[in-house]
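To begin, one chain is listed below as structure tokens, in the form predicted alone.
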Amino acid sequence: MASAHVVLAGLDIGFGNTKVVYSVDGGPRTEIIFPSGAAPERLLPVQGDGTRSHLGGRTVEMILGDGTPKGSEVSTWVAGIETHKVQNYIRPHSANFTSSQEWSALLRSALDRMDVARVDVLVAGLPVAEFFDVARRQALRKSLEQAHRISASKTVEVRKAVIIPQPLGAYAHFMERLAAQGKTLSPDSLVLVIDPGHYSVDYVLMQDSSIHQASSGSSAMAGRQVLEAASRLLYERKQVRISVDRLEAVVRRGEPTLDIGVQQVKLSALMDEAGKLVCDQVLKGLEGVVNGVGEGLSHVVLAGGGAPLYERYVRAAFESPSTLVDVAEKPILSNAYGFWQSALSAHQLLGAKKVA
């Protein structure tokens, strides 16, 4: 296990995967994915042999009950999986998922697989409807600030968590880029950050440090009714039900092809045409947010997950002469690595804290 003086960490848990951003005593930064799949080990195929197949993710113990020793009962999880293959299993998909169990064993994994025994600081976000819900937000970071019981031999202590809104980590990673290239943005600027996820695609309208509540928000449209869009396309042409979990996980393994028995069917002009479906939908709502605040963006930062999908459609609709439309590398990691840049301001505001 690391030996760290300080470790800080941005977790970004979202309904596709799982990212983890995150530094040890100022070292470089490093990245963590895995699937957002999680689920009792007792659920999992049986092999050959007769033992549980982990599916490639990781266990972790999780506490049913009141806590107490009298009242509580330990349970074997298993997560960083595909769904699709565990057995009579539904994944949650809701607003209550970071009270979830799958959520608790999910962030319990990425703990895990940081190889840490504490946390200084952990950033975290929320869905944008979700983080002006007051009790929400207090409610997660109760949650994180606490030991996390791995295994029976191993915990790892979140001691300061902070939450932010979703797209706030994109905005950051993008402020960062901007300054590693030399250049500033005009504390007038307004810059739209879009990120669409598997569960909402969230947005806000950012002016320097503030955010345009009026102008931000949640889209439920987003990841996953692509997904059910592009299934029922395929039961339409071709007769065939495809899960929307295992569309999902194909697409998340940048396959071209998905095998529907002996046929193969290319995936890029299916997704294209879902995708499409979904998009219009949701940047037409978003077109009308940003014209009634009355001025003209001079950004339009996109990231998340389903950033490759959206791309065309948020150039065709925001880019001009006079607002450029930003996709980092790696839009998947945008929010996590946001996370952590403000994870690390946390930890250098509580350091100046101390000293004075």
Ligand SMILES: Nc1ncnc2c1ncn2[C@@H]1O[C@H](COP(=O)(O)OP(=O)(O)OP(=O)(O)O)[C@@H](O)[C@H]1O
Given for the second form:
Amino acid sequence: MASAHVVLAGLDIGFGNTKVVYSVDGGPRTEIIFPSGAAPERLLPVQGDGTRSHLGGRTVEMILGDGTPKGSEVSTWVAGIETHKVQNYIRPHSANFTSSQEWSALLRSALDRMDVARVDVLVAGLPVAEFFDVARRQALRKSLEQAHRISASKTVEVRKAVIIPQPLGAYAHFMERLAAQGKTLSPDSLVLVIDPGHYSVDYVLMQDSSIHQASSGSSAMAGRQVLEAASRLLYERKQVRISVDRLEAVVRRGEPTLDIGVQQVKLSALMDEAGKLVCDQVLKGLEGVVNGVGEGLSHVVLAGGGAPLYERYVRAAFESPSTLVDVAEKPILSNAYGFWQSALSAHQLLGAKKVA
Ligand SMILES: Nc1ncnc2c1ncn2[C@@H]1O[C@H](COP(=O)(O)OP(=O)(O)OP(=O)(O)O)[C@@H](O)[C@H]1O
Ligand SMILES: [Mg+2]
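I've shown you the form predicted alone. Could you give me the structure of the form predicted in complex with the ligand?
Starting with the chain above, the whole complex follows.
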């Protein structure tokens, strides 16, 4: 296990939620999840006493500008907020998420919530397509490996950062769980990892430690589309408009019903119906990918916040006596757990190099 005073972390900043798994001094792993909403404090609603409501988020200080004392200013942001309560808020959604101010605020908030002064090894992920862009990968690593200012009195330093393809986190977590059961996988076994998140369903076909790039990719039919379909169904049936962000907050809080004026709508039935519409489309595409491989899968690993919704349909599509479907106990944290596992391996490797 890790030697004394070592902090290892897996960080998975998604468009929906920020997930962290970390350990201090080889102790138990701690989990953190918060919504990936971040905005400048000045945009948040004013309360009766004149102060800004932080909507459940926490403040971080960002230095914006060109980095010189003259050309820079300190801007207070709040990260971890439910965005449906922020006026005129436009959620970031672009391939350049990791270069956005929102991402930077979420990173700082994740480091702040870890309550450590230093992280020895931090592993984060990039979507498969972006990972193969070497410049993008190196830029992200460099931006992570520095002392991050949280406030005037707090800084958290990241000593070493490692970037891996996102779904490899879920794969590493799956391998860890197999090993804990005393099982191993033949190096020829094909494992399909499916990660339904908020903006994309990422999938990757793995054989041992190799990615089958041609059989990996991403579909935009993700959690957001399920929520959009549910919002549409609500409008068609009850003539009420409920925003996707509000629906998302209700699902996140695990509330069973939604109050719409005098009525209450049972959320599980609505989400099931909306989920089926979206999952059917994604799985149809995936079956084509799998058939193209021409060989049977040994496992299908389902990860991500959308896993509870997808599980039934994934089992119906793939489960057979020769193909097992695997869902972690907390699939939303699968990538972060696998990233942590990679942080541990990287740390052990660094230690071995120092000794040699
Ligand atoms: N219990 C649940 N049942 C169904 N869906 C859920 C549940 N909890 C979260 N979700 C959905 O999961 C999605 C968020 O999952 P996750 O945190 O894995 O996404 P993300 O990693 O932030 O997104 P992306 O990978 O696209 O950047 C949301 O769209 C949310 O609606
Ligand atoms: Mg994700």
